[in-house]
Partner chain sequence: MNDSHISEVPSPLREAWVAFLRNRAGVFGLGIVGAVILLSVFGPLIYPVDPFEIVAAPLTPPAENARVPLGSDYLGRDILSGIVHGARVTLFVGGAAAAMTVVIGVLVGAAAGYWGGRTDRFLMRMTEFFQVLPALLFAMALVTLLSPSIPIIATAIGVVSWPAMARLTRAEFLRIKSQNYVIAARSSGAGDLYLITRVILPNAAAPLIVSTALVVGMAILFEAGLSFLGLGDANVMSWGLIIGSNRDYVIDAWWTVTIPGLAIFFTVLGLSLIGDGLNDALNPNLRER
Amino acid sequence: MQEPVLKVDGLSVAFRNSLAILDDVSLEVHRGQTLGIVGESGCGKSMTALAIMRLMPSAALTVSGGAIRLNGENLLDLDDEAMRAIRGSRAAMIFQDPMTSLNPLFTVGNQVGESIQKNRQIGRAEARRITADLLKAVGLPDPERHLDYYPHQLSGGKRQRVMIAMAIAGHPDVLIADEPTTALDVTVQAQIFQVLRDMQAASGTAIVLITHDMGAISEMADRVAVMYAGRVVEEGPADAILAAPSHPYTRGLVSCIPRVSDAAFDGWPELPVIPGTVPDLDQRGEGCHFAPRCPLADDRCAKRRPPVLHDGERRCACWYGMAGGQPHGRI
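Would you share the structure of the sequence above as one chain, the form predicted together with its partner chain?
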């Protein structure tokens, strides 16, 4: 089988060398494929993305173990300068809030152009021409005119397109999209996803899509990794997991998706919710982090770390086995 473009192997990130923020996270994404990472706020999705780019927001956060291999090369072994060269050229990222992700003082053409010039020895005019092509590729109408706009003159959807243009300028092998449509409305979300899919079809870029929206997963992802409290609790092909989730947390997430077929004449049935919230860093015990909220949990779940079970292309970390959507049996 082909080597994955990005392979995260047992990645752990700790706060002040004691509290684990990411705990043994393993992921992989192949060329031309999309990996969705899903979970509630505080589950470590964004932290995983920032750790891959080596953009830890604070010096108190350190990688305490594991490897991040981009085309086989461990990014954690690189010095700062080598890592800087990778960002924007081989690994790029787009962010949740396009409203604040562009430098407000420079025009679109200026910003995207300079990010192109960082990676290639080309002149200003050439960079401007390439920028116009990129803006066209991400579906901005009249790209020549948009070059001279300042970010505040663009809508959120257009700004996110500009961010995507900037991210794909260096033809990255992997593009990390951290909740790229959360700040946008639903029609714009569909357009942005279309831009990402077109870009992927044209270039074969692997995409890591971080989201809390199961709908986005079903629309975009080939594989999905469900994260909870810093661990990957379930991972596998997106359609299989959405159709038959194994882990109780994934089941909870999937059951929270409203379906049109559920609508009745007198309105919608009440959506199920998962009671409780993600535990704080210092409240995560030895056992399964989801145990306090899990309907199946018993003493063992709370005390001992669940085993990672493999079933074909899927894996799941639960004491109650993998039953592919069927009632779990104890193992």
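Coords for the form predicted on its own, given the form predicted together with its partner chain:
One chain, no partners, no other molecules: that is all that follows.
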């Protein structure tokens, strides 16, 4: 099998006061593949993305272990200038909120065109023409007119399309999309996902899709990594995990997906919920971080870190051996 485009190996990130945010995170994604990273708010999804792009606030956070390899090159070994050359060309990111990511003082044409000029060393007129082509590719109507718009003149869906155009302008090897459809209606969400699929089919870009939406994982992801409190608790083929989740946390997430078949004539049934919340950094303890919320947990779960169990293409970090989504007894 070919080498992964992006391989995160044992990545750990901590505050300067040693409180761990990410704990031994390992992920990989191959050319033309989409890896979904899913979990509740506060599980470390966005921090993983920022760590990969080396956009963490260095005054407060530090990488305490691991490696981030892009086509075999460890990004953690690069200086700031070398990393700036990689961003937007070999690795790009679509941020969660385009209104705060786009500069309100510059037009769409200026912002996307600047990214193109940086990566292709061409003149302004040619960059403007390519920008119009990109805006058309991401589904903006009348792209030439939108070149002269400012971000505040665009709807949320149009701003997100501009962000996608900026991200794909450099034909990156890997594209990280952090909640790219947050607060957008389902029609716009479907359009944006189609744009990403078309771009991936045309260029073979590897996509890392960060979301809390299991429906988005079902639609977009080839593989899925489930994160909880800074750790990857389950990872494997998306269809297999959605059909038969192994980790109790993943099973809870999947059970919360509403299904039309569950509807009754007198209304929708009450959806299952996972009790409790993701623990604060200083409340995570030494054992399984999910133990306080887990229906299967016992004293061992609370006191000792669970092993990572492997089953073919799947892995799961749980003191209960899991197979096919069913408890397989204590190990």
